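As a starting point, one isolated chain is supplied in structure tokens, in the form predicted on its own.
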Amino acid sequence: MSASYLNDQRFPGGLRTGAQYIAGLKNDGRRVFIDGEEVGDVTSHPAFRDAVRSIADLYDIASDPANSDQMTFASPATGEPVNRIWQIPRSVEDLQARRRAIARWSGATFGLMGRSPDHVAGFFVGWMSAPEVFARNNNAERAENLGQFFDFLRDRDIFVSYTIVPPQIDRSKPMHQQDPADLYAGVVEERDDGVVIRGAQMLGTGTALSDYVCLSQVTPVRPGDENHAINVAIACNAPGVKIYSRRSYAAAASSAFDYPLASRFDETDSLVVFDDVLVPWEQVFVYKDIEICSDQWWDTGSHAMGNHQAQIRLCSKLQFLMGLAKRIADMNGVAAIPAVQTLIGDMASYAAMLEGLVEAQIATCTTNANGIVEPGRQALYAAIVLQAEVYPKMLNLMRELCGGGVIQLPSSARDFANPEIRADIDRYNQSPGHSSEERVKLMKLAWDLIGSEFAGRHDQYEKFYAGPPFVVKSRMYQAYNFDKSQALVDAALAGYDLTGRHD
């Protein structure tokens, strides 16, 4: 097999260690911009370095021989152990094994890195569940490209992110009617060695930290939008790729003590600009095909597998939130108060509901014509609908539980170094059985989850993770089993007539 991406020397092959991941990113030529400057090395820049290390920790978990049973499976191509995030499930047991591996990773980040390497891996796994979709309309070569690139991702443990939504420029017009027409990322030239992409795409969450970015469209494409109806993979250090990061919460954090979450798990979101980027044909999976660009999400297991990962990750986040709520109630001496138990019980019901829906996705899984298993879509879309509503509710309940305790805190860790300030903190900012340092540490952790700028971004993220609420609910409408419901209505109607008699 010969393809240009195989010449990428950053990836030695096999299970990847954290050190190998960092080495692959270090000074690799990618162009990342933040605060008016171009970043030379994302592995050392304060806006990105700790998020890079958090991703590296995940790779170390997966490559640790002690975790091999949980985190790896044998590559169908090489027979060597590879990361389980790339496993195409052929049984309920496979789906459960993927879930355990994903949960191990999401637990390590407390569910706070929504675009860790297992996220887009899930979409690729779903695409490979039905590669024939990519071969439609005489496109067999595109399906072959996808299969070969998937082998590359799996056997070299690549971190791929995606940009699948156009910028918010003029949403009243289709993509091809923007002014100029190349504002949204799309094809502007076709060459013997590939296609040239120009324009921008959002939201490149984690793109500054990833090896490759997948460029496609999950938003509807209309006739005339053919130049944008694509699915291609592009190296993040490819010439012409420019990654514009939003403000960094990690760089703004005064210390890990004051911002323990933002300082470690800010994966950043980016506008990605493709400035005449050449994409080799081997990295093109959908090309100017409106039908396949849409069908790739719904006629394969892609949307189900990618969002299944997201729901597993969300469960870890809610479990973390619940643990924090209980710890604060215990520390404040209010855990035995009925009203507090009711409040935490409300939170727990939401957390348990989402966990139950993840279990239901596996219990109601389906098998396609290729023998590939995917999560049950009714339970999946129910969870996505609830995600946008439950997470903000849980944050508000947590704020009610904490009250002013997360506001009346020392300005920073440096206050403890001043003897006069420390004496008053020790006297007035303590709880029975907990020193002032313990109390402040816990409450600052809570603030970084429910009140900081980092927390605000996560609130917005969970609300709109899967798109606008009306879009998500329309998918729930399409996935719901109305046949069973209609059968009950038919049975009820058949049981009586105008005479008033029951059968």
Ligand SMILES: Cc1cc2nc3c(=O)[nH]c(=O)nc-3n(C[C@H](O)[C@H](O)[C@H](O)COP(=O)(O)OP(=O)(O)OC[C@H]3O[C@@H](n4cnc5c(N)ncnc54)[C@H](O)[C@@H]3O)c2cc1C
Contents of the next structure:
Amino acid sequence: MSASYLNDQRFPGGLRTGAQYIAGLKNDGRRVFIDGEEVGDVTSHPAFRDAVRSIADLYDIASDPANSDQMTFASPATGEPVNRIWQIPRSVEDLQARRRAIARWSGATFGLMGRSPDHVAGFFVGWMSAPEVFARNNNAERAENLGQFFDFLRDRDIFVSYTIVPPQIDRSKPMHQQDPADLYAGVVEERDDGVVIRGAQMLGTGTALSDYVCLSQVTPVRPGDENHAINVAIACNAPGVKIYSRRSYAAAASSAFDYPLASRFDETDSLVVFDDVLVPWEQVFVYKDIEICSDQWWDTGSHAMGNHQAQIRLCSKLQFLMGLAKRIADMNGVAAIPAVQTLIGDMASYAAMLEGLVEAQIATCTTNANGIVEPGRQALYAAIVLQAEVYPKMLNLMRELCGGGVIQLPSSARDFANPEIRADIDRYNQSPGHSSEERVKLMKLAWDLIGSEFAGRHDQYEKFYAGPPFVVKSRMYQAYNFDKSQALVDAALAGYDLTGRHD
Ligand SMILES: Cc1cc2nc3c(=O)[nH]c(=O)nc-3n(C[C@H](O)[C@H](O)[C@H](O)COP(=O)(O)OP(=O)(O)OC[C@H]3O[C@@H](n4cnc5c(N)ncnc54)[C@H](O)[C@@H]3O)c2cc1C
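Would you generate the structure of this protein in the form predicted in complex with the named molecule, following the form predicted on its own above?
Zooming out: every chain and molecule, the one shown earlier first.
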């Protein structure tokens, strides 16, 4: 294999440490913009540096020899230990091992980094479960590209984000009828050394922090949209890639004490503009093929594997939320009140339901013709539909539980430094067994999960990250096993007739 990405000096090869991840990102030439300015180095800019640190912590967990059983497996190419996020599951045990590794990572971020490196890795693993899908319509070379690129991702532990939805602009028209036609990211030129991509794509979560961005379409592509019916991998520092970040919650955080979550886990979301970006042919996996562009999600395990990771991650977040609910009820002295237990019980039922659905995905996993295992789709799509409804409900119940306690708080950590203010905080912002510092710390943590701007973005994230609700419900419709239901209806109908008697 002689692909040009193998010469990318940012990645040493093998399991990456956090320090190696940061070194690869530092001043790598990527163009990230925020607040009217170009960022320069994301590893030191206040909008990005702490999220970079949080991702680095994940790489440190995976590369720590003490965690190797849980977090690694042997690369089929090199025999060396590599990150388990790249393991293609061949048994239910492999799926369970993947789950434990993903849960270890999501526990470290309290489920608050949706696009940590294991998310898009899940999609690539799923694509590799049925690479022949990419070879359809005489595209054997593209399937080979995918396989070789996958080896590169796995053996160098690369962080990939993805942009698979075009910007809203005008949803009444198909992609190619946007005005001008190159608004949505797509192919504008074919050259001997690759294809040229122009246009924009929403919404690159973590793209500012990742090594590569995968550009494709999960939104349906129609005849005429061929230029957009692609799947390509692009280095985030490739000439012409421009990453426009939304407002930073991390940079706006007055301190880690005031915004303990926003200050650490703001993974950032960006509009990604491809300004005549040359993508070498070996990084092209789907090319102007409407059929494969759609089939890659549903005829392979990609959508299932990627979203299975997302569900495992969500479970960590819900466990965290439940822990906060219990701690606050205890601190406020209301935990023994039956009505409060009912409220927390309500929340717990949602958390337990989603955890049960992850278990069910593993228990009902299926094996494809290549011997690759994927999570059961009925439970998977049920979880995707329900999470969008359950998460806001849980936030609402948590707000009910917290009352004004998450608002009646010192304006910032600086209030503690003023002796006069501190004396009143100590007197009026404490609870039995909890100093003022402990109480304020816990309540500010809760607010950052349920009420801050960071929290609002998470609410929107859980609603939309897997697609809009009307789309995911139609996926559920397709995944549901109607055979059993129809058999029951047939049995009921067969049991009586016009005589008015049951058999
Ligand atoms: C925080 C966050 C992070 C994200 N991260 C990523 C990422 O990393 N990578 C990525 O590619 N994408 C990401 N997304 C984008 C996400 O995939 C899209 O938001 C999602 O697919 C929905 O598309 P849309 O936002 O354009 O909504 P639209 O498709 O425009 O729909 C918005 C609303 O319009 C209404 N509507 C539109 N069309 C119809 C219809 N036909 N029938 C009924 N109602 C309709 C519905 O109310 C719908 O909810 C992210 C989104 C969020 C919010």
